[in-house]
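Taking the form predicted alone, here's one chain by itself in structure tokens.
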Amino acid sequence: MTDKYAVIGHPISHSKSPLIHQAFAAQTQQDISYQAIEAPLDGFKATIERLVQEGYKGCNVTVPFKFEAFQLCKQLTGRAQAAQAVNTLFFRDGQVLGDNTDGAGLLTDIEQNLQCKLLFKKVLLMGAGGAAHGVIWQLFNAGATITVANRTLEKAQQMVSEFAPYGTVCASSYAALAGKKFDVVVNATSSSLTDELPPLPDGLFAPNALAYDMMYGKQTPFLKFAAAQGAARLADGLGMLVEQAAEAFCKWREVRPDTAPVIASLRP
């Protein structure tokens, strides 16, 4: 019997997740179906309840429902609890269980695919929403020194406050970044969706710096800015997208797919 999975968001028509998971299923000989489902902005919980009733085994969650998914779960993995956001759901015995694979996906893409080890690196994480929450603990655990910058400083301060007992993570306004340099700059804001650029000062990129935009599929204003500012390497979020999907697939199906050919197939 074919096991059913889905990705839920609003909007969702642009999602590559069905292609990715279908490729994983073919590669690992797993009998699954996987579709994109657009939930109304006020209908996420009802959509999940319907999928549970229809016998789905799990789903991925994307913008703007990751915080709502976190609130919906009866049980959470440690990394989902740390992130306070959920992007992967498991349906078992009528219960909704939550995980967050975003941080693992980003870390795998940066450290393995891009060969950029984060230990002792100075990392600027732009944004304090669901995307940033999903990855900050993984970056921290990799040994990076992290600065979180956000248009609303209070949101950045709130996000980093939980790190106070553990190590060095600080909050900053964009203006206060002037004169500072970073080895890795990660854009976890939604600015690239609207072709906007956060108000970054010049001179942010250290020698050999990596500029990483979680948005994929186009040359974003942030990546254009980074290139003009002399960033040594530029990367979009396609690798992270595939790697976080592989992590979810592995948790669902207990087999890890090979991501390299899938990433290559999705590149234009």
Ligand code: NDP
The other form holds:
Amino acid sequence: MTDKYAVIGHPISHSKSPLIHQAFAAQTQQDISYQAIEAPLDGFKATIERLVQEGYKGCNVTVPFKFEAFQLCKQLTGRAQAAQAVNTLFFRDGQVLGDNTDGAGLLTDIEQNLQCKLLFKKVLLMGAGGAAHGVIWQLFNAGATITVANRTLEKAQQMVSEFAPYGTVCASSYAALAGKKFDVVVNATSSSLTDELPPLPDGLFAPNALAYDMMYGKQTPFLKFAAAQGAARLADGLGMLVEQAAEAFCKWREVRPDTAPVIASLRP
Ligand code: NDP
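Please give the other form, namely the form predicted in complex with this ligand, since only the form predicted alone has been shown so far.
Up next: the whole complex, starting with the chain shown before.
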């Protein structure tokens, strides 16, 4: 029997997740269906309950429901607990387990696809929202030293106090970054959605630095700034998107898909 999966968000029509999971299923010969479902803004819980009743095996969760999914789950993986956000759900015998694969997706893209190892690297993580929460734990696991910069400094400070037990981390305003240099700068803000650039000072990029924007599908102001500032390497978030999907698929189906052809097929 075909096992049913879905991605839940609002809006959802733009989502590439159905394409990605269908490609993984074809490649690994898994008999699954995967559809995009738009839940009403006040109807996430009811949507999940419906999917459980209808015998779905799991789903992905995207904007704006990742925190609500976290609240909903009585069982969580360690990385979802650390992130306080959930992007992958497992349904079994009426129970719902929450996981977060965003951090693993980012790490695989940076360390394996882009061959940039993070051990002892100085990482600037821009943003203190869901995406930043989702990845910071994995950045610690990789041995990076992290600075969190956010427009609303209090949110960066709050995030740093939550994550301080895991590794070396400090909070900063954008202005206070002046004179500092980083090996990897990750844009986990939503500024690229509105074609804006956080107020970054000049001279941030260390020699051989990687500039990584989680946004994908367009040349963002951040990547243009990084190129003009001499960042050695630029990457968008398409690899992260496919790798976080692969991590979810692997947990659901116990088979790891090959991501390279799927990333290549989604590049314009
Ligand atoms: P949230 O709404 O939770 O957080 C937004 C963050 O961006 C906040 O820290 C906010 O700062 C900051 N911000 C927004 N606008 C600006 C601006 N103009 N200048 C500076 N900072 C700004 O969003 P998410 O964390 O969920 O998502 C962030 C981005 O990551 C999105 O573009 C999303 O598409 C992308 N993403 C990509 C993934 C992938 O697989 N490639 C996976 C997950 C997310 P403040 O606190 O001051 O409001």
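Residues that one form lacks are left out of the comparison. These numbers come from a predicted model, not from an experiment. Numbering follows the first chain given and starts at 1. Take the two forms, find the largest set of C-alpha atoms that superpose within 1.5 Å, and that set is the rigid core.
With the core held fixed, the Cα of Phe163 is displaced between the two forms by 2 Å or more. Core-superposed difference between the two forms: one segment of three or more residues with every CA shifted 2 Å or more, namely 162-167.
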